[in-house]
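In structure tokens, the next block holds one chain alone, the form predicted alone.
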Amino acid sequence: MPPYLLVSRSAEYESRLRGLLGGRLAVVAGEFLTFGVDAVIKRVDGTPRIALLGPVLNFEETRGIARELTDRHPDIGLVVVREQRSDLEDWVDELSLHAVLSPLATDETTIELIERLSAWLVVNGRADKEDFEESDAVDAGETSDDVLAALVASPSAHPTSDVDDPVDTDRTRLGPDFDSLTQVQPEQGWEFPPLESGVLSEAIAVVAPKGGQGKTTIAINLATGLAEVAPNSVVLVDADLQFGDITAALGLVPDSTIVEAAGDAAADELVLKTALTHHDDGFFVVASAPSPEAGDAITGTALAVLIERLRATFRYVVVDTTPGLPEHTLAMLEHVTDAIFVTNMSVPSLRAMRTEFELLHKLELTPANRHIVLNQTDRLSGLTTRDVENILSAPVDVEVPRSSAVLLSSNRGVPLIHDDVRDPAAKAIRSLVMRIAPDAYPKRTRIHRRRRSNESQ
């Protein structure tokens, strides 16, 4: 049995840890927890010396695995891989742990914690140096044996064997070095800023009566603009379950999709966050389903629950919906604060939108704030804005002129309002952003710097 064991649902973290520890790491996929803790424990052969639990394990799962491993291997070192959250102290207090490691910690920090805990187990007679095979270089030419030997030779460099129980939740008894070991946080990377007290989260659905109206372009640029005033507190949900293409338009390669985000396991906030993909412009994306079949399996109720979960974390939740008013879109409209209705100047689309308005009014599902966007306007269409408003029986709030810059920005994978800030369509979409967040004025210096950064990739 390799000295290190990982139990996790995150394939990305597993791959990363395998790269750091190589053959010294054994992995049990968290999916076995579907069949209970015993199913996981049965796959643990030999005597692991250190077990890393997570990410994407909830409290009950972690507690069950920790108890079983401790019962079978009393000398094992236990590390929970979990980000800093308000309930983290409860985890530390209620579980028999040696350390908490953030999944966003750097490779250097991760290796340092694992090697220090390995050394601590050796010093306290819980393992032998020989249990830990030679590792890759930790520091230029330095191996795991070198680190262990140095720590064993310098008792002052780590907690001593005088500590009766290193798992004691009163960390003041563990010594300063072990105390610093128990809370390893990331040195870099994005964070999820907490919602300010008294600030309500807003959810905005982007709706269109038919495909091809520019709904996705509006949703992407809305999220981009809102992220300027609420960095890393905006999430864009691709709820076009069969043919969503937000990740393609943004040049993103997601590890998880809305299938995981809307699953039962996502009731755990950490599980939900691991289903998100981060964009360089400071917002997150819930990617569309990987196939129409997978999308069909997601219920309207599950999507509504997803919106509420996201609103508990993010200042703005932007939802790109399926064209028309299918069950999923109707379910979500009950959970949003705003709806942006997008149409072009074709008469069939305008009449379809009017029908949507009438249906929503009849069902009492009209959102509190409604914004009508007339997209791809063209003076040669044969209709005027007044004609459009007469067909809709409602005023148009924003007119977005037809522009070749829209297609160019999409092909480049760059949101329009950051790709060509002077384009008339970009200015019009910016005015829409400011209807939601009046502080979202364009910051030209930052916009152009981002544009050059994207072009160099």
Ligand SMILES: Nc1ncnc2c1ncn2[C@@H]1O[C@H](COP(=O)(O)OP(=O)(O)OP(=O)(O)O)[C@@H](O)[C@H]1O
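Computed from a prediction, not measured in an experiment: that's the story for all the values here. Numbering follows the first chain given and starts at 1. Here, rigid core means the biggest group of C-alpha atoms that superpose within 1.5 Å across both forms. Compared with the form predicted in complex with the named molecule:
When two forms of a protein are overlaid on their rigid core, residues whose CA moves 2 Å or more are considered shifted, and F284 is not one of them between the two forms. With the core held fixed, R49 shows a CA shift of 2 Å or greater between the two forms.
Comparing the forms between the two forms, the C-alpha position of A39 differs by 2 angstroms or more, with the core used for superposition.
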Second form
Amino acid sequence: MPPYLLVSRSAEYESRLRGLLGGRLAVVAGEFLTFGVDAVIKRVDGTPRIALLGPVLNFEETRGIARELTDRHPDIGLVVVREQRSDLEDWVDELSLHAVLSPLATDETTIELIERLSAWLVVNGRADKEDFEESDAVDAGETSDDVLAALVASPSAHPTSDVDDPVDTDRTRLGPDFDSLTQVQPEQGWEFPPLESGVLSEAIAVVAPKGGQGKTTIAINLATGLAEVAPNSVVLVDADLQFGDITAALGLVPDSTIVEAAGDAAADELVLKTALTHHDDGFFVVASAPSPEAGDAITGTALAVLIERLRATFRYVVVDTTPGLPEHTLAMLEHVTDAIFVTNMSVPSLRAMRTEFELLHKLELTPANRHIVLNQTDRLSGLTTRDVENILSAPVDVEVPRSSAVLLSSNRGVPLIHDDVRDPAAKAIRSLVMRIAPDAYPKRTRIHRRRRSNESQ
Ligand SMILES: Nc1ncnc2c1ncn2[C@@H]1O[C@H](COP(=O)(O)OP(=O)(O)OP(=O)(O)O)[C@@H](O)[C@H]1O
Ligand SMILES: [Mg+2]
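Switching conditions: you have the form predicted alone, so give me the form predicted in complex with the named molecule.
Below: every chain and molecule of the assembly, starting with the one above.
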């Protein structure tokens, strides 16, 4: 019976963990949660010794599975796979977890944590050493077994050998070494020199459930506007990995693309910088992949790592995305401070946007600041802004009118807000810039205050 169980919505993480644990891993796809926690539990075979929950599971889902598993298998070890976010403390306090593991942790760190917890369960009589051994022909690699044997034999691998109640999963009883289990961080060999002290980097994703709503137009002009506030400290990432067109819209010819920027070699700051293309208006661009196949090869994790790398150097990271919520966009949303949702006035687009809000809310992936942009507004659409807000069940933050200047500027390869400063669409986009950077355009008196996403949900 496989000793390790993974419940996750990330196919990418699943295949990575399968690569590490081979036949010792059983997987239940998080998608079964659509039918409730029971649907997941029913698919758990035998007695798992360690369950890894996440990534991309929300708190309620994780709590439901954790409770059911500990009811049925009181000796089980529980690991949450989740980024170190501000709410993590609550998770650790409220759930009887043994460890928190970052999905970005290296393979070495991941396997080390799993093996240490396995050893701890053996030492504390919650599992037998044989439980963790390969039971069939599938080869998980010798190293794992060797590491486990070494850990069980080593006194330093007995972090909680003084805990003799095998059923007690109370965190406070686990002793000081428990913290070293919980604090497993991704290896940050790629860290850049910090930004000016006290300055926080902001990452802003521009998303829409349907194509052609104006994401790229908004992303380009937002980066241009922010570059006026923070010259050369803005980077625009074309994460529309298959069909991104930002460099074409800006008349740039990139030497490198996101393939290099998200590659392992870009862990080195100098390599990363050579993967950026500079725009004369004072911002940098990470160009989209040169072909759809090359774009396909970039993983959600690599994209998330890229955003974090860029945030270490740039004041603002603006990310243009593919329509919808593919795995890449979900992974990326965990790493942004703001999301701009763009929709036009058509009823199908508005309904899709509402469904997207509900899904993100359920997954607890709504970024801290949400901004709704109603683009291509048109009096002849048959809908009023009030109608739109009723369909979305949320207020519209910025209305960008339909304007022929948008297409003209794009065809000229010049950002609209510099091409035609008086155009009503350009003025509306400037008000969006002010929401993100309230210090922009200080001569204006009307400063838009940001609304936290949960205030308008
Ligand atoms: N306010 C506007 N007024 C007029 N045309 C607009 C406006 N906003 C966007 N457009 C036009 O709509 C088209 C789609 O815009 P854009 O490429 O920015 O959308 P997108 O969401 O990035 O699309 P995709 O999903 O294909 O990436 C473009 O031709 C653009 O010029
Ligand atoms: Mg686009």
